[in-house]
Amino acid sequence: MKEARDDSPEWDIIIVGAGPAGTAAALETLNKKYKVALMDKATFPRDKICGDALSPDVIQQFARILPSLAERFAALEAKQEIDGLRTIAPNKKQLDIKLNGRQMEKGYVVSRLDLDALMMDEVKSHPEIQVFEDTEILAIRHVGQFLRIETSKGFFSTRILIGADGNHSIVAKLLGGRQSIDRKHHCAAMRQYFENVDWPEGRSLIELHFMNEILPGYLWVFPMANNRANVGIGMLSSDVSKRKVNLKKVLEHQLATHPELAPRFANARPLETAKGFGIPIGSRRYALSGKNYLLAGDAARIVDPLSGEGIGNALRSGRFAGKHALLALEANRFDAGFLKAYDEKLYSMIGDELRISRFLQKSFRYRGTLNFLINLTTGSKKFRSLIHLLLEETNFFTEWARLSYYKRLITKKRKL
């Protein structure tokens, strides 16, 4: 490929990273008559280490992005429907919370291998978006009003760049000056796939096991299609370092000795060795934009601090980044001041939720707090009814941290 001339950009928008955030951003640009490129250093399909759980919020966003994407997901066979959540406190008390049974309010477990391939296939079905796989970013620099990007496939120029390239974002590093990971706002995790796990009560619940050794983190067991399970463990990186926790050994020990888990894994077969990954949680605010660029998904560090769920916010940030890139093109404004409106928009939607999740995460490092809350919920019919009522509301997964949401809820339903 010939080097692009510095005074003539080849692309209006370039998106780096083809996970949920990057593909969502690309799909937001359709039918706008702009030249859009989506790049990724991998070739799809490819595995992505993750918990693989999709909340109802994720399913609802598929429909908002494109009806064809929602239809593609509905037809996907390799997905496990989830009816609710089981939380097990350190004192072994458990709380089951069921989701509403309506179609758009169901949860699923889908491997990122399948999910990301599905979204990439949707992008590839639209020829106006050009996809560059196996393309690694090597350098980025400003040239006048444009960005000049050196890649393993040659040189590109663009007026606006969306960095959706994950936890170790090269876009954030080269354009945003991001340095090393802040362990106080980052989680370390391990994931391992198994088959033939025993599910004595069925495969409809995802499980979070809070254990003394890893508070404020947890061990998860998620059922998957085809008799598989996603099993993992996550903990705040600063605590892992301070307490010298070997997450792999803790995971192995718990699966072998935990009174509830050990019998269920007695005949299970691991499908891989445990694989480590990092989770950039949104427990502090970061700059999400600058001259000629926006950050989305894990590159924006907006994973929920309590649950570790990041796909919902990845899709949301990708959608907003795509829309704001179009606004910048229409206004012919690519300066940091104009693009900062993206930061403000995204944090106005998710900032309260991230703050409250951070508060709960810090509270949950104490086993007494968790034991108390689980005891309260399981022992109080009224409190348990409130939890179920909240989870039945369509907007709960996007508005649960807003005070106005509860005011409306109380006004709407005064009796539990």
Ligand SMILES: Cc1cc2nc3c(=O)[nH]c(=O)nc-3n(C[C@H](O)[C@H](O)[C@H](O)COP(=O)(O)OP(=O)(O)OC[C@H]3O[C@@H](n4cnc5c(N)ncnc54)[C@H](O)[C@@H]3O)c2cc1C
Contents of the next structure:
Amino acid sequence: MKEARDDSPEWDIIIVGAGPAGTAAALETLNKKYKVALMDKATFPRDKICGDALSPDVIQQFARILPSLAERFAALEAKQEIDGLRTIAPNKKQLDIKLNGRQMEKGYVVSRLDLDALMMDEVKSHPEIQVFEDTEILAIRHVGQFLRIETSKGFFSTRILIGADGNHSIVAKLLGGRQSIDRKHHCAAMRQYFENVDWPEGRSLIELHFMNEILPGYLWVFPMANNRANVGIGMLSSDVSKRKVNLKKVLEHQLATHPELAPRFANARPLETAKGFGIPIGSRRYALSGKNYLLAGDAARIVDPLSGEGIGNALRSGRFAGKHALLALEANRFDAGFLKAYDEKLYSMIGDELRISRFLQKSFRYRGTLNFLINLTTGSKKFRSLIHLLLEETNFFTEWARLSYYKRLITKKRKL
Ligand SMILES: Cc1cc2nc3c(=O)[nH]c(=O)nc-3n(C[C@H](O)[C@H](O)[C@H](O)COP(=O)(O)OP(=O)(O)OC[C@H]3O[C@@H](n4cnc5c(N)ncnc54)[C@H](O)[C@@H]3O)c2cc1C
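Mind giving me the form predicted together with the named molecule, seeing as the form predicted on its own was just shown?
All chains and molecules follow, beginning with the one already shown.
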């Protein structure tokens, strides 16, 4: 492709990165008059190292993005339905938290190979979005009112760029001046697929094993369809260096010696060697936009600090970024001041949730806190029902600071 002329961009919106954030952003721009391109350096289907767990929030957002996306997901065969979460404290006491089980409150485990291909297929079914695979962004610069982008396939120019290009975002680096990873706000994690893990109590819970040497991180064992399991381990990057932890060795050691896990892995077969990838957690705020660009998903660093769950916020931020790009085009405003409204909107939606999660993550550094909390919850029926009530209330994370929320909760508890 030849270099574009300086006076008019070829595209209104270019989205770089076709993971959950980028595909959600692209789908948000449908049925508008603008020229939209979605680019990724990979060709789909492609793997993404992840725990593959989808919370009910993710499923609810599929329906909000597009009914046809929700239908596509409902038709997907290779998915494991999940009823809830089992948390195992360092003292091996366990707490099961069940999801409500209503249609929109189910969780799933789906390989990212399948999930991201499904979202990409949905995008490709709308020919008004032009998709460029195997196209890597190499350089970006401002040219007057728009951006000139150099890729492995040639030059493009656009009024607005949505950087949904993951943890090592080139958009955040080149336009936001972001340095490398922020180790105090970043987790190192490894994933390994297995088959034939034993599930003596059934395959309906995802398991988080909190262990002394990796607190406040954890080792996870998630059931998948077709007799497979997603197994992994994650820990704050600054702690990995400070405590000199070799995550791969801890994972191997625990699967071989842990009193509850070792028998379940005795006949299991690894399907790959453990693979590492970083998680940019949202335990501090970053700038999410600037002149001509918005950041979404991992590029925006908004993964839940305690659970490491990032797909829900990737979809949410992708949707908002798509919406704000449209607003900018309507207003013909691409300056940093106008686009800042995106940062405010997104943090107003997820800021409280990230703060609570950050608080819990800090508290869980101490095994005593976790042991105490899980002892209290398993030992006290009242406390357990309170935790269930809080988690069942889907508004908890956005409304916890409002008095009206607790009034409603008390009324609800009386009715139970
Ligand atoms: C080990 C691990 C376990 C996790 N477990 C879970 C979990 O169980 N549940 C959960 O909700 N979250 C989990 N997460 C977090 C989750 O994976 C991320 O939050 C999520 O993938 C973010 O989606 P995204 O679209 O922002 O980025 P990504 O999914 O990373 O997509 C970014 C895309 O950008 C493309 N790209 C990058 N650079 C360029 C470039 N220069 N040019 C063109 N394309 C480019 C990449 O090829 C990629 O396709 C986990 C993360 C890790 C590492």
